[in-house]
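To begin, one chain is listed below as structure tokens, in the form predicted alone.
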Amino acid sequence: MADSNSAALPTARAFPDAVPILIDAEAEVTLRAAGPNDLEAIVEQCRDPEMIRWTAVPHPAGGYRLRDAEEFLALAAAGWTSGQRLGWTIEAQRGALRRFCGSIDLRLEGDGVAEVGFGLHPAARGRSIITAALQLVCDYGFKVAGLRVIRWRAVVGNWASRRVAAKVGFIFDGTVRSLLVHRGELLDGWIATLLRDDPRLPEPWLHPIQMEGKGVRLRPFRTSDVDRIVEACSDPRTTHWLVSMPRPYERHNALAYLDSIAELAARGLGVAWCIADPRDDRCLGSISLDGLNGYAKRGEIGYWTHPDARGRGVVTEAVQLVTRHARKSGLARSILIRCARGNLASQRVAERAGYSKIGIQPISEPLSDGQLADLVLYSCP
């Protein structure tokens, strides 16, 4: 995939001639040396709120300026001269011209280890440009620079960056507390690695595709749903049957819930949808399919409803939509629903969606009033 004008790590020539040009012809992405013509676009990228939020790009009073971009070019040149930081401009189509679309670098740490960093111009996002760039850099790192391992790190919550690393085949290693220094704060960070001999297969990542049904829409959750989530999960009926809900249930709990379902999707273990009203798109509840990624292709559906959506059949329709999607997509061959024995409303949803009762799980679950409830098991024939 990568074309390089060098067979070894280029240290003998001066910047920018020392920078090998890497090309992915199919993706129409070129990696080249940064130059003066990139300065304006570098400023635009580094003033972008997402760059400021997730990366260590300088954020001086008054914002990132041309002189900051000039300092960045000087650092890029010094990195190639020292052989410790190998950086490229990402060039691709943006508007009517091929021009600066972002930047990417390898920070060599010695002993065949490097860390990769990247950022994309806001007008170039959503086109897999950064994925192609990361693949090129990994090829160069392993085949030319002689690396044995490339590491990726990001602040927890930077899902866009994590998704890119997963597409290229980085193996997610976990979350480390206070891993990264970010504008004077120690923040929890994610870390993933790619070894030279890894197969570089995309990591499984599930996506809640939008589905339309009778009086209901299933779509991904958004942060704009948080207030409705708080209302639903503060409802006494909900908290009675779902005892794992924090009490009181507050906004930070709802945000943590969104993070938890995003983590399930990122690991290929489950997927969750917002049950929305097709008329105004407001959140009516949640439905999830989890327990996935096993060899047996078994899944379990769970759901909860906002109080003002009860009695309208929206959850039954949602269960039918998710069941059909799971079967058609191959996510699950068998699907289970478990309801507390006294939760007749939840049981009626399962039965009306076409599920059959298959037994009682005699593992009692504590309810909010301290009573114990066995679970009724339903399966889709």
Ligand SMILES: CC(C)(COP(=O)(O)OP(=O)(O)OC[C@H]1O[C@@H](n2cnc3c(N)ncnc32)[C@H](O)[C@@H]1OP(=O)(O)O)[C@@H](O)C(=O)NCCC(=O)NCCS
Contents of the next structure:
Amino acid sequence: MADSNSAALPTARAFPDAVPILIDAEAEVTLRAAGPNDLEAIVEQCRDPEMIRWTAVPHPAGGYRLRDAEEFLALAAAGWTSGQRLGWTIEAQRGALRRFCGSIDLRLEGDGVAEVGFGLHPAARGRSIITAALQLVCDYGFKVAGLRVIRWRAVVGNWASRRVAAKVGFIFDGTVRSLLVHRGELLDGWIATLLRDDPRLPEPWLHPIQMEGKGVRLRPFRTSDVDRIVEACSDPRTTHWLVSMPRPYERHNALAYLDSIAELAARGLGVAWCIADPRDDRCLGSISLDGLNGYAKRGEIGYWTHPDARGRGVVTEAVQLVTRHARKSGLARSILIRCARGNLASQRVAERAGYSKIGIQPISEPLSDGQLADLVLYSCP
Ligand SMILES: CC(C)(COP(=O)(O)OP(=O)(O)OC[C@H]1O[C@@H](n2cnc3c(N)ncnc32)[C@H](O)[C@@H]1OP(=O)(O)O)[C@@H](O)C(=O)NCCC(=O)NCCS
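Just the form predicted alone so far, so send over the form predicted together with the ligand.
Below: every chain and molecule of the assembly, starting with the one above.
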């Protein structure tokens, strides 16, 4: 079989010989027809919990078997014969050998529209193999298969898949309620699309890079921080000054908070860090920098702490670290902190971190007792 990155769409006698081989030499990723030598690895991949959680892979009692993989192979062959489902095995280095690393396909819906689907063997993840494979398939879809639109859909929460689509330049369109049928249930889904003439620029996804200070570590939040978030956000002082906090504040609220942070970062709007204790990595609080989408490159810092971390300067140091990072990385040129007028601890943090009072925003912040508070505005010179 010849390298046929620019081959024409195969004819009805296609499988497997006329399935085009697509190669990304730099990434050392090859897409080729699936074959009997892949069966064992397909079984391994389809028994993986992430595949079961996020894809419609068969999940019979007793688990995915060789028989299911053979059916998958037959489906792949039929897809090329009908021209409606164009699927490839992703081949790359795995262990000492170049071999099956996953599958990717285009499901043609007519009118130049197709949906892409993919999955990787667990031992092949985390090496951008799928990103290279998706690039190749999009090139093929637009240049050879005559597609005008390629759609990506995923169950809400499949961040690894969303990140892959974003890296390839898919534009995120949004969340649709009850979009996907998943093991008998209707689940909310994400959609992103790539049009033939899109510039294929990676979406402006932000990352909370880890920063070390004297008394704090700033790092991405983890699901294991949830209990500490619940404690911090149930605290009466937190809920008094941050009136939008749900009450009571429960585990699902903390998980929703982590999702909202991830969403902000994925859209390039903001980034939030867990303020952690450098000694044991325990969550001490949260610091965020958001409002970053404007042309003016303005940002706003917000924070809260766990009650057992108050009074020892951790937020002040966190504000200094984030301010320095925002300036150095070009994320924000001017940064604002807004504190309710009576919230002296918060104002003290802003001042100690080197911010100056620039004014008062009158009566805009409701407090837990129903009163409205003026906001004191601080800016970093
Ligand atoms: C989706 C899948 C193919 C991604 O494979 P992968 O090898 O991890 O992909 P890559 O390494 O190329 O890229 C994954 C990216 O997601 C990021 N990522 C992973 N988990 C993440 C999370 N929870 N939040 C944000 N980003 C996340 C990684 O950091 C990486 O980004 P980076 O390259 O900027 O660091 C793989 O996880 C898989 O097979 N999952 C099961 C099947 C599946 O979900 N298929 C898609 C159905 S829509």
